[in-house]
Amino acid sequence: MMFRQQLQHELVKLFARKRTYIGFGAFAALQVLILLLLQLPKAKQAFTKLLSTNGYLPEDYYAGLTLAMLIIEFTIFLMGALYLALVAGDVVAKEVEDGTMRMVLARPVSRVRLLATKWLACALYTGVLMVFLGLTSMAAGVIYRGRLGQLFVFVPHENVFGVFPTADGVVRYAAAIGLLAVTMQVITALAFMFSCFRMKPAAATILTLTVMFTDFVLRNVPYFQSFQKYFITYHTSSWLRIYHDVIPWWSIGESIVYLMALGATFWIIGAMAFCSRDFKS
């Protein structure tokens, strides 16, 4: 009963700070832009073209469905990264900084119960971040086109090639949603064991953000690739193995306990540090 208050007064916190809700936001507007730019004759042309080159008809796949999972595959990485770092970053390290965790911490609870709360927190705004993206995508690429027609899906950096009738690709779409609210944990647990450690608020964030980014570009770095399995980014793509047309489990499962277990690992550095540290003085 004590933790689940705790865990709600976390909450209310989180969400009580208006750069929480600075991804929700950002996500809507650029959803709505390319939207718009896609209404440009060159824009539309090219996309139609993509889908007339590959033998299907651009009218039953140039909809609601198709447009949702163009929007999330070229924002999640870099968007969904800065605004889990931006918040989770700050959960911790922006208490330090204003000094209210000595107040906190002259309370009867243990900082590991603390810490718990405050990443549980974090955690189930990652969820919300992305259950929120996947939604809204949908919403309007169907307001946009009016109807959700079939799935067409092009991945070409990470080899995937799927098109797919409208029921299947509803349950393809919510399961990629729901397997990339669990691969981006990894970013919010990176951001929030820098918030952990003595440093500013911005300096958690940009340390991560610096982390991913890195990772990305060797990933990326064709020489690399023998041993691209050991990126965090080849394995927070692992939502995107669900378009295959047999879907890998084995494959993806692999890639979901490692990013739990490198999770574990941030969080547990993230609690050795702050746990060792002196707010007496």
Given for the second form:
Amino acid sequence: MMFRQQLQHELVKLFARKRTYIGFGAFAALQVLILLLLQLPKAKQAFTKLLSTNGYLPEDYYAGLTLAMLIIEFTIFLMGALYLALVAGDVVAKEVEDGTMRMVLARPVSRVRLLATKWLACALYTGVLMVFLGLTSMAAGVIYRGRLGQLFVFVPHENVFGVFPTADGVVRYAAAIGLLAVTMQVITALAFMFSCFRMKPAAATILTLTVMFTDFVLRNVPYFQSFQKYFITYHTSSWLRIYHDVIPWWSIGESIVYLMALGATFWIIGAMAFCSRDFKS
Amino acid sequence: MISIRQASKRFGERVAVDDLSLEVPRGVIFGLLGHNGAGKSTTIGMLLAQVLPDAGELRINGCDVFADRATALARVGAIFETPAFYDYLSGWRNLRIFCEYTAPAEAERMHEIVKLVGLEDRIHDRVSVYSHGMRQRLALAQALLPNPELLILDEPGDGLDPEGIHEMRNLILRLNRDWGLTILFSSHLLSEVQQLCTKLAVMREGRLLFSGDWRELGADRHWLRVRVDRQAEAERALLASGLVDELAYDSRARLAQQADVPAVAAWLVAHGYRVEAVHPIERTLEDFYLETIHGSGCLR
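The form predicted on its own done, now the form predicted in complex with its partner chain:
All chains and molecules follow, beginning with the one already shown.
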């Protein structure tokens, strides 16, 4: 009962802050920007050329579903990492900085329980942001083209080239968003872990982005191809595998287990740091 | 109510609290005095399990604050020198949040406490628009909401105007007298501590210098102020006469065991000094504090 109330308060705190909505606003703005840029003749040309050279009718695929997928594909890594790190990196460190953590810790609540409610609130935020991104991208695409259309997905670095009829496309798109909400939890957990250490909120955010970008850069160095499966970004991209003709469930499951284990490790390290800290003015 | 046994804490090379043992009995307003860096806030931090001690044992109501934090802190309210709140939320929401880390908040009890601290007209405003005094009142409200037996106040008067300090003092006295709360009160304002506390502890550089009833210590020492025409000569003569056994700044002298103020006045007149004033001086907490901190005569 008390845990539920405490979680509810954490959500109230999280969603009462303007900073929480920056991610939602930024994604919405970016969706509009991408759609505007796709209006440019050269962009349109490149897109139609890709489809027509592969024997598909661009008119069938240049519609809501495909545009939604395009928006998410190009925005999620940079923007997703940034806004998740911004919120999760803030959640403990900011309270310590503001002094409210000391007020809370004068209460008979255990530090682990306190962290658990905060982390759960962040996890929910991650899910909500991803679902928001999925729904608004689709809405933007549909409004822009007036129909859902068929789904065309092309992600060279993941060896994904897929075309799906509308019904199958919607199901795969929904599953991809669900997977995205799960895989992105690792970025939230990483930022949350840094937030538990003695550092400024901005430092926790920057450290998280540094880790993610370094991971991404190293993963793309050809010499490290054989270590692919050790990189976080390899596993966070697993949501794209839902667009393979035959869905590689085993590989997706493997990535999810890897990310969950990593997330749990981040959580435990963060909790250990938090529980061994002194809180003093 | 509070029992601290041989508690020590270091921050790097600096010793913040050194082998501190302290007992605070139930039902008193207990003062914790010391300079900045004396270890007061660290002691309070350890009591609230916010600062992890290197050694020692800290108990509230017989419960170890680290081994049984939930029970030990269940009936404790605390205020810090700069009360921090979620500024973007209302005072009411803040109260709910803080209170429900202890127990479910009942609206009736919340209204009662809000009224007690005088915030009923502004409790639904955002805390960001509160003045410092209002924040202190809100801090007091959140401390009182879990229905505490022990209230820990760390520099609660800091930043308050004289009227605010007066209100805070009266409220503390009421809480102790009418609600029977035990209050641990840390402050730099000696006059406040003097008006509120009989029992206190004095700390310096992490060590406990004194603990107990400050009025009892040295109560047999009577001081007087002597103002005469030839001041320096008169003071030396008084000392030589044996009527006083110690001289101090600002025309002060300590009466010898058998002497009294009329005897000193009569002696001065008899020896041809023109007396402007001879009167006893009430010993203040400031005198006591300085004496304790500096290790010898407070009036020196």
